[in-house]
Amino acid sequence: MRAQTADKPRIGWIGTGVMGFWMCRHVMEAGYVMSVYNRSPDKAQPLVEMGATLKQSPAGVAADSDIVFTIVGFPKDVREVILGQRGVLSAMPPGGVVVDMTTSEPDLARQMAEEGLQRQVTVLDAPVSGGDVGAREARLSIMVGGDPETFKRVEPLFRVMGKTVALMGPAGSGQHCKMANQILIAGTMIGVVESLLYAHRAGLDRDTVIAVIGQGAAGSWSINNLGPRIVAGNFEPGFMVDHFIKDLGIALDEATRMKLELPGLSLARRLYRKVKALGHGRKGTHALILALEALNPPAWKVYE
């Protein structure tokens, strides 16, 4: 790890689960001081013992931070560590940043900024794509909504996080590209299962399919990199079923609001409800083959 320099911000960094942990390890990596915080400590050891110190509440990682970093699991986390009465606008000095990277609601994003002005603290939405893989590669996708002036001062950090970083608005605008991200891996994560069953059906071997069409006009992120998993029957999360059919009802009302018709987005919610109710809300996204194959029995038995 880098030496850490008194010039540089200390950094405050909040939920280190599958994707933040690595996230939070690359901002320590790069030399910046770092206060953490976990609802459950021990996903933060491993950090505490490269150098962060371990704080009670989010209040108390504000209090010794100029910037902090919130990546948690839903909208109600996220009011609760950034907006609770312990939470970090509580005690974040005048002059810090705040910076949510969770998948949350455009309107939330929105009032967290009209409420960190208020405190004279800037919050910007910086919500990611790229999964577990993106985060311990630091190949993450930022897209981030705030203040033009607070992106270019935090732009460095999140550098070290991902490879594209981008500012595409005022407030909740990162949120709104995200949504518009999730619509894209919902309806591409149908294409991927359904075709692995149909390549299945017809007798082909999986990997090798994989191998052709990923690199042709059907490649793609997921099957290039979850149609893999799928065929070793490997559904540990880079991203929760749970916290996907989150993302897919917030889409769903955001259209809603906007008097779209989007069916893809409404069947993908559905087949992702599905995998819930069999039980699997805590595997990947990919666990998606696991509904088709309830639905096509005898499809393909996975976990053989």
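Given the structure is predicted, the values throughout are model-derived calculations rather than measurements. Numbering follows the first chain given and starts at 1. First, how it differs from the form predicted in complex with another copy of the chain.
Within the set 140, 178, 237, 206, 178 is the hinge position, where C-alpha fit passes from one rigid part to the other between the two forms.
Alt. form predicted in complex with another copy of the chain, vs. the form predicted alone above:
Partners and other molecules have been left off, which leaves just the chain.
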């Protein structure tokens, strides 16, 4: 680890799960002093062994930090760790910055930015895409909403975690961009699983089909990366169905608020809820094929 320089901000990190662990580690490796908090402290232990200071609450992290990053599970967790009684804002010194990297509600992002302002704390929303592999390899896309000056201040830190970093607009805009990302994935995944189910029923070899159609105008990250896993019957996440259902729910609520009817997104949520109802909520998003199978017995043979 490089030595801490005096002018570097002190960093706090809340949420050291499958994504946050690697992101926090990259920041430490770039030579920043780090305080960490995680609901299950054992997941933060390797970071403590690298030199991070373990705190007992989000407020404890905030009290010793200039910039605090949060990446937790659901909007209710974001609300708790940032706005709660022992939350970040309760103890963050004026002039501080809070960056929520959880995929969460645009409305909540705006609310947190407003509450921060009242305490002279700037709150950015900065959800990411790229999954655990992107986090580990520091190749995430980071979509940021909030104050442009603060974005510039935090940008060097984003650059140690991600490859594509973009300020999308005012508070909430990072979350909106992430929603656009998830809506795009939702439609694409419907195409992927319907295409593979059709090909299978038509008697085609699905690996050959993927090799042929994945290269042209039908090609996508999803067909080329998740298609072969579907054919192999490997439904390990990747990105988990339960979390994707959360994201699609946020997107649908926002769309409703904007009086926007998005029939593909509605269909995707209906199908993903079916996947969860079948008991596959903790499998990867490509388990969508299992909802199509249930809709179309005789069974798609997953483990043939």
